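Okay, so here's just one chain, in structure tokens, the form predicted on its own.
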Amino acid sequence: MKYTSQAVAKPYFIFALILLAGEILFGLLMSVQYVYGDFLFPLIPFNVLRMVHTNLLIVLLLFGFMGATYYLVPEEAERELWSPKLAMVTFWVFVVAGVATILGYLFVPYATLTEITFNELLPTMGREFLEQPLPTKVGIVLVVVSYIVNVSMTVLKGRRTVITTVLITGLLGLAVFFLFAFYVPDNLIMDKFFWWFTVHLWVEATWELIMGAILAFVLIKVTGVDREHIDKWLYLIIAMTMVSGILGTGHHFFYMGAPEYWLWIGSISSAVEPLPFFLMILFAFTMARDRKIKHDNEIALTWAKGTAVMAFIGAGVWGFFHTLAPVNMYTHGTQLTAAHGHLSFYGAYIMIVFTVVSYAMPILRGRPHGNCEKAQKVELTSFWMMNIGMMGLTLALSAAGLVQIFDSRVGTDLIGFMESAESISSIFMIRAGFGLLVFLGLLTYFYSFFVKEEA
């Protein structure tokens, strides 16, 4: 650790991993409810489990991004963090707000939650992924603003690099596009437009900038490749991401009352969206091939290459499967959408958090060369368990989606939703099994931090 202020990243990383465990656990409970609908009902109904599952995902990724930023920015700027104290205050404010919100979802009826959190003053609740009460949304804005100020002041007072430029651009986009969460039009079509301005432009535009910056930082550290070489790759990837990602918002506007030209804009731009992820694969593997050093922390490089591959498969390949308008007409809202969502979030964002944690956490714990060889072997086992589990889960969801399409949307002898759901219950059992493998892989990952080299 070159700068003492980098230590503030450690609690962010730890809490992000704790939230990840909770997120997967709630996902497992949901997978059981898909097979046994009365499981935990009425104690925790499916809609509450799903709300907690998706909200934990968003919050854990924000904690992971913040930890990664607070770790890499001092090294990139070649100076201490502008205000480590502000970073720690931000951490505890975010922890309290996040935990209180999740407890509210679990123990307070949602209608009551809207009443006691002043939703009538500015109605913002009830929308998927953005279910947070008004005080929580305001808290997120304050946390993100203080986070951006802290990072920006550090960079402005120190060295400026391509990595920090791309990172701050992504952070500014994250903050700006979240503001659409406060605007809920009465018109349902307009509501969907502005809802996607937050949800899509987070996950398929600004977050990709943050991901690219973190990936570039780790690759520089573990490969020793010249910064100028990595910068050129990063500029190319980010340029294609922004163009295709912003216009790609149009693939959410199919058949919802929007003008017909969105069928063309959404289809064409979305067909380009896999290309930046494919470039990311070339980027990671080229850097690994041309590396000038052999860093002892081999597992961090494994995570970096795995991130590029799984992001391409989940966000690129599985996204392309159903992004063209004529195909999307039949696939939208099926389990094929869920398959894409699970693998893309995991491949692009959960894995980049694993990447930076696997590189930075050993250093924060006084192991500048990474964890011992035995610990890295355990971590490699967890890498394969989680990746195999996520691929199996994705394939199961894809199979379920295809059955739904042929059951209810294609052909002449169509059956109802509930009949179709019953026909795929065995597939959901397989999905639950692979989900359990992912959870066991995460526990194995946790265990790797406590493995010590034998004397």
Given for the second form:
Amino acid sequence: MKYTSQAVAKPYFIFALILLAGEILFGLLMSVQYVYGDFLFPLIPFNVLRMVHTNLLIVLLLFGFMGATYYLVPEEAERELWSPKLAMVTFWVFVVAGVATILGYLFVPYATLTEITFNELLPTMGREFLEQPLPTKVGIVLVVVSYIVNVSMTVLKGRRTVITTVLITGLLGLAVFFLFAFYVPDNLIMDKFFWWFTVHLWVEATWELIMGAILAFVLIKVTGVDREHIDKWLYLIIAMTMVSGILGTGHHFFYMGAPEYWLWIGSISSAVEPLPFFLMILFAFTMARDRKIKHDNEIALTWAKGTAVMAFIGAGVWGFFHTLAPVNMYTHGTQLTAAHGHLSFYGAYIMIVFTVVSYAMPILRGRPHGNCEKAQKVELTSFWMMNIGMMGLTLALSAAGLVQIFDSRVGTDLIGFMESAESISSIFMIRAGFGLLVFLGLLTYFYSFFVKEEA
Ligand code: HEM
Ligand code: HEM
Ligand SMILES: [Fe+2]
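Requested next: the structure of the form predicted in complex with protoporphyrin IX containing FE (HEM) (the form predicted on its own having been shown above).
Entire complex below, previous chain first.
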């Protein structure tokens, strides 16, 4: 570790990984409910499991991004973090708020939760991913603002690099677009517009900047390639992201009551969105080919390359499947959407967190050369278990989506939703199986932290 304040990243990483275990566990429970409808009834209903699953996902990614930032910013800025104390205070505030919110979801009926958390003052609850009670939302804003101040002060007082500029732009975007979560218009069409302004502009614009910056940082460290070379790639990727991603929001406005011109704007702009993800593959593999050093932490480079590939498949390929208006007319809101939702979130954002943890954690634990060979082997096993598991889960959901589409949407001899669901229950069993593989992969990953070199 070059700067002692980088150590604040460690609790963020650890907590993110704990939340990930929770997220996947809740996903597994849900996948059992999909097959056995009364599983856990009436203890935890599906909608509660789902809310916990997706909210843990968002919160763990925020913890992961913060950990990554606190680790890389001092090294980029060539000075200590502006206030490590503030970073630790916000860590604990966020932990307490996050845990309280999840416990609230689990033990208090959602309707009661809205009453006791002042939702009537400013109604914000009830929208997917943004279900958090008002005090939690305000807490998120405070945590994120303090985080951005801390990072910006560090960078302003130190060396400025393309990586930190891109990163801070992404963080500002993350903060600004979250503000739309506080506005819920009564008109359902307007409501959807504003909901997507947060959700889409996060995952397909601002978070991509954060991802690009973290990926570039790790690649510089493990390949030793010149910064100038990497900067050019980063500029290109970011420009492509912005050009396609912002108007690309239109791919959510096709059939929700918005004007027809969105069919064209949404289809054309979002059709370009896979390109920046493809560039990230070229970027990662070119850097790996031209590398000037052979870092002992080889698994970190494997994760970096894996992230680029899986993000492209999940976001680029599976996103493209249903992004053209004439196709989306048939696929909208089917299991194909869930298939894409899983592989994109996992491939881009969960994996970039694994990448930075894999690079930084050994250093934070006093192992500048990475973990021992044996531990890296175990980690590589977990890499494949999780990737194969997520890919299998995605293929299963895609098959389920195709059956749904042909059962109920194409042609004239159509069957109802529940009848169609019955015909795909065996596919949901397969999904649960691959989900279990993902969970076991994560446990294997945790185990790799404790593997020691033989004496
Ligand atoms: C890492 C980046 C991405 C993430 C995390 C992501 C995630 C998601 C999620 C979770 C949904 C479902 C939202 C819901 O209705 O509940 C969704 C929908 C959608 N995504 Fe993505 N996405 C990403 C990138 C892309 C890209 C690059 C494209 C196009 C090339 C795309 C096209 C779509 C479309 C068309 C829908 C709407 C599906 C429907 O009508 O049901 N996504 N995305
Ligand atoms: C890190 C890995 C995972 C990520 C990033 C993730 C992400 C997501 C997202 C974004 C959604 C909302 C999808 C949408 O609305 O289109 C979702 C829902 C869901 N996830 Fe996951 N998930 C993960 C792992 C799992 C696992 C391992 C399982 C279990 C096999 C699982 C089961 C489910 C189920 C059953 C739903 C509800 C789908 C529905 O509403 O019908 N997830 N997950
Ligand atoms: Fe989108």
